[in-house]
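Here's a solo chain for you in structure tokens, the form predicted alone.
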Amino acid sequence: MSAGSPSTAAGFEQELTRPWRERAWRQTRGAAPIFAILLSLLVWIAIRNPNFTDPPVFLAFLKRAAPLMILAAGQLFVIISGEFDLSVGALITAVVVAAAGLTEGDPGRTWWVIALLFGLGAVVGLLNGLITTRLRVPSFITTLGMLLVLQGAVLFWSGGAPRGSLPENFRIFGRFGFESVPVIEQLPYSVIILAFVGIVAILLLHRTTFGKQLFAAGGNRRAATLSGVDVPLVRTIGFVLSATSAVIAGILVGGFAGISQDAGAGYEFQAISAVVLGGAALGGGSGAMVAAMAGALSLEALFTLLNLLGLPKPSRDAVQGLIIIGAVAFAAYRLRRT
């Protein structure tokens, strides 16, 4: 059980009635180190590249970071509930490959394909949630299996090489933005989507009954159940939100980078690392949305810095792996202590 989590039904009832501002502040305050890390990385990047502070350059950086930040926001819902979602990276790849194959470059197909992709995300999230909560299969195994299913489906669909193409009105979300904006020149659509998703996620987690129940379900399932929380339902909704965030991230990745058989490779581990760096407890019951998204932005800043330092890709991958191991190990250590 996480530090500060209520250990009885009465304690949970008290937590559920606590003002949302107080709860959000307590969660964010506990993740203060990630903001210091983020600021340090941004300053270091600015020293290496003075142009980084120019609004167009910084917004381009945010555009690259948007998919991971959105994915981390969705992953946080699952981790706070006490579960994992390892299928989001494969779902991103499935979104990109399926969109290219279904639209075949035809702009007239874009909107119904996007609706179909969100339906796919909802089905994946629902299956992850039901298998985990109703069949009592550990979420690590459930979502790992879903990852393999999606990877196999993509290979079967594409025959080993992506086919089709993404129309411009599909790629617009990840590539373009409002032009001729004073000072900043262009306001990327992906940054607007990031801001919208972030605001909705913050309000949903920290200012709704569902958010309170999610913290309760992750902190102590038995006490949450005694307090009237439908734990399986709450956790299933968390999986659906995570999968939905993966669909949004996939649309942005496809728009920014185009078609790739490995479009979402590694995103699942980066999202979990970002959430843990943001102070969320792997055991559930603790976390803050702003801090999780700051963790994702910190990872993107680190990758940018490593590029500026001229590290070859194998070295960058090794550093990324060490960060993931370190973040998860620290979270496990903190969980044992609490």
Contents of the next structure:
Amino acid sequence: MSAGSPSTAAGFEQELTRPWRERAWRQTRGAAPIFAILLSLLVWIAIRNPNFTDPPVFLAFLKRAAPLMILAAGQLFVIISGEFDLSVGALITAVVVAAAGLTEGDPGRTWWVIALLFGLGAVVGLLNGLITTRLRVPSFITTLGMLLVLQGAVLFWSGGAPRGSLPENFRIFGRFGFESVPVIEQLPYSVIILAFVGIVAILLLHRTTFGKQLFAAGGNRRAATLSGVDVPLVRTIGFVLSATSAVIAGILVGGFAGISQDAGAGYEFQAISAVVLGGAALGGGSGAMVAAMAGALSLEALFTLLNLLGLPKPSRDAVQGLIIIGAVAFAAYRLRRT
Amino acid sequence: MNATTAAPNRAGRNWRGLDSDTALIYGVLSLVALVSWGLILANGGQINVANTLVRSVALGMVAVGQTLVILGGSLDLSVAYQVSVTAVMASYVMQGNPDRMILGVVVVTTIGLAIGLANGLIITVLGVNPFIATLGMALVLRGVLNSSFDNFAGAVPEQFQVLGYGAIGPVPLAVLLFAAVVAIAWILLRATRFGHHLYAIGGSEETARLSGVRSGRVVIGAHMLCSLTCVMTGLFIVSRLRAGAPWVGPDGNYDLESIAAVVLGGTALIGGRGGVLGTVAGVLILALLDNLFNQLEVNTFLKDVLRGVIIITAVAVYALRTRRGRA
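Moving on from the form predicted alone, please list the structure of the form predicted together with its partner chain.
Zooming out: every chain and molecule, the one shown earlier first.
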């Protein structure tokens, strides 16, 4: 969307030498509409429900939005590199079900299970990346196949009905926070995790060589290769980051929503929608981290608002669909005018 | 990816007009058929070809439509809900009355064409990425369907069920209809300007446009044809179920399955290369595997795992072949 996509080798070299602040601004500027959308949604919610501006209520909203925002951050790395990751929803389900099955409610197992889940995420991301880049399977198919494999494996292992339960010290991340904090009462752990992930993701995408290479790989693969970027490696790291974000989101979802075999259903499309709402182009080469996370927060705000307006679930779907199309159409229109 | 050529035949024709890619896929299909039937017979099961074919019809029609849009470099993720819309509206309009059959078919065809037109316009005129446009359309259709109907609505008259259960001689009517759809799509792609333009656009939209192809119209046309195949699948399903419900489409998983069948059939997801004959083989391979898994009583969930692995493997093999071919 922004002019940040170098389409020639020379343009790419020029892009690399630009100061990062300017680059980040150029990459974010194109996504300006999403901040306007987010602000108007939040104002509308606050009008319907004046309590919304109370710090505890707003933090509770952020807590609900945290998994999708983290997921969108991960998805953005993959989208910028020119690929898709459709397996994240199934991975979230796998994380929730595996966590319950492996800990069986025993708090002593929490830490090694979490370590194991991150290991699972790394393996899934690595497989997605290697199959896509080395075997040249389109990532749409790779991650769709991975979705089927994870979904089937989880259900096969749990026999269709998830067993076990999550120990309290596992659920704490999605559910609780630091208590008795002045003004805001409770500072949810998930919001702290969200802030941490957000900062790391922003720095990684907009301040490191890896970030620049990711934009280059998605913008013009050939130019990137000629400039010495190891495109397959960069893309594979993108997939690992996306899978890792799904593991984190899964741990949070397990904490506040509980165990279910469709815990992660639909998250993959929501994450992609969020990233696109945040101005990233499918096909790669452009996008901004703050905007993608704002896109996710906007989706979550939209769900909250439609709920407040008393719309039944089906109408919410329809409105959500129209708004996603409308926002992307508007972004495309702006792009054509400039 | 700009090495794709606009012509339908990248590899040379080697045998009665079948290019080597299609020949390979039919080789794989024969192998899958032999192995799966052998396994079924060895386990004391029954082979029912007609049954397998009928079960392929629903997915097959949608997959043919999906092939057209994918060849043109687009995609349709709203097919499952389009099938539901047709099934529900057909039984709702017909209300079991034979006199309202034609009205029902006209209504669902009009709705289908309108949805296809909307998809095409959103993609070409508004410039929305097809993935997002049709995903949004799926959400809209789901919302409208679920807020208007919460169960089976109306019924189709008995005469209408001929479509789903009738046969001419030993050949089920639905299979004949499917064969006709495939033939029409094949001719459309091979022998008409529309078909050649579609390949050109899928190969490179910009090159096609600069060469004077009105790419917008062609893509819109492909989306409308895809929607027509969804209407046919919806009518076929409702004729078998007697009534349509909002969940018949998504339960059949037609969106992702049809894309999987297209890709399994050797059509490139980026467009410009492939064809409907490959897609038919893809659909049949999926149906044969399904049949095999059922007969061997493979765990339902394990089936998903196997299917995922098979799809990835197949596409990896095609990718490998394509690279060798270019080297």
